[in-house]
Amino acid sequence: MKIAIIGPGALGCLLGALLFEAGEDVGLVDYRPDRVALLRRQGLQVGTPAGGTRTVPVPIGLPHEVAPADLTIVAVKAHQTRAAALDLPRLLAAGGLALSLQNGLGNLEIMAEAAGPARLLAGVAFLGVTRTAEGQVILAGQGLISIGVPAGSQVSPVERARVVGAFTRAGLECRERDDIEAVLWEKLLVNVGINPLTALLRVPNGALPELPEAWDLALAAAFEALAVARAAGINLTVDPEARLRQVCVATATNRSSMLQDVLAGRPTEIEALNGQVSARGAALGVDTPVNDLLTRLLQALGQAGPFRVNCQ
């Protein structure tokens, strides 16, 4: 199975390296010729918190150089999905599959606009990975990857199992899920609570439960998301408070992806996270004041970049 991975960020580089080492025919897709040239020269570098690093010579190219693929994994940030989806028709081989392994909601709908819904898969990944430089990532911890068939897709159980098998051979814990939309919402509950507060306060995940005001806001955002999910007919049984605390403890020293984006001066995924809760809540008549506020604060933080002063 030929696998293309769109996006040489933290997740894309990690998956490319692990799948390549497992013997898969994999190619990393980028739209920037200068970065393609750089990563071809240096390879992908995967490190651990202890300091060990290995270089993996994963093939990388522009979309037309990697196509066609039997499986195309979209691993870009949510705000980049629309641009990445434009390459799906070119990348997908006849009968090829497209898998979203992204944070938030709305990505699948954008991919369906570009390539149709019939060959889509949805995935949720819990992996502690940080990009330290172009093509360089640190894997702090491996969690579960769940893959399922979203509404409107016609991907067969055999095809889904084949994809799960590729991840498993790469040493990743990967499972098939029939309730993938619920899994997407369960991760969203965690992200809308942890990501914006850690980004605004510039603290690691483990600090949130120790900050009462911030913790209350994180829980409020998660419970609002739960209310919106239930109003949308998604049956969630997860306890948001217990789940947020579990994640904060398990990833205590980690910097959330949104905090990493803020520190690097990059756009955040706030619209795909808290912004989706706000928008879907408004459509369903569910009030989401905390998610509304957090969305606007992160948007304002992004807009304030040119006006920031150096206080050091």
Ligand code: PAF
Given for the second form:
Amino acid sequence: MKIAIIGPGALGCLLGALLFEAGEDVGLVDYRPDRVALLRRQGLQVGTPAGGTRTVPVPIGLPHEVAPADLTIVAVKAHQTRAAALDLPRLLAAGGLALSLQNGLGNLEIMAEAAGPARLLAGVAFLGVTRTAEGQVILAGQGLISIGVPAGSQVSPVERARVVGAFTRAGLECRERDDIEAVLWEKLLVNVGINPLTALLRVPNGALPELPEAWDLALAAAFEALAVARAAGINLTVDPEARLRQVCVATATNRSSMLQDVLAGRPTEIEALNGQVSARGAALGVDTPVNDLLTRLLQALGQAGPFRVNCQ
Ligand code: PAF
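Let me have the form predicted together with the ligand next, following on from the form predicted on its own.
First the chain shown before, then all remaining chains and molecules of the complex.
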């Protein structure tokens, strides 16, 4: 199967490397010519927390340089989905599938606007992966990829099984779910709790349950998201506290993706995470004060960049 992965961030690099090593015909897609040149020269580097690193020569190109694929994985940050989606019609071979493995809500709707809903797959990746430099990632916690068909998709069971097979051969645990919308919300509960607080406090995921005030806020954000999900008719049976604790323990040494963005001075995914809980809560008449405040704090953190004093 020919696979294109849009976005050489932490997730894109990791998937690219593992799928390449498993023998898939995979190519990374990037929009920055300077980074394409760099990653072509150095290859991708995949490390473990114990220190071992290997170099994987995954092909990479600008969107027009990558041949149409049977499966295009969208692995860009949520605020880049609109730009990435514009390339989907060209990157998809006839009958090709587009899979979002992004955090947050709203990505699939944007992809459907650009490429139609029929060939879309929704996915949720629970992988504790940290990008330490361009093209360099550390896999801190093995996890699970869930895939399923979002509303309007006509991807057949055989096609879904091929996608699951590719991830499984790459050593990733991958399961098909018929309730993928609930899985997306379940991941959202985790992200709205862990991501903004680890980013504001600059701590790894494992520190969060040890910090009583921060932990309270993380749980409050997750419980608000649960209330919004239920008001939206999503059948979520998860216990937010147990789930957050489990993820913090499983990815204890990991820096959340939002902390990585803040440390690198990049825009964060706050609007697609806590911002979506606030927006959907407002539309459904569910109060979400903690998510509202966390959204505004992260927005303020982003705006403060040019004014920040240097701390030693
Ligand atoms: O966004 C993230 O960082 C990840 O989704 C997770 C699971 C919180 C682990 O860090």
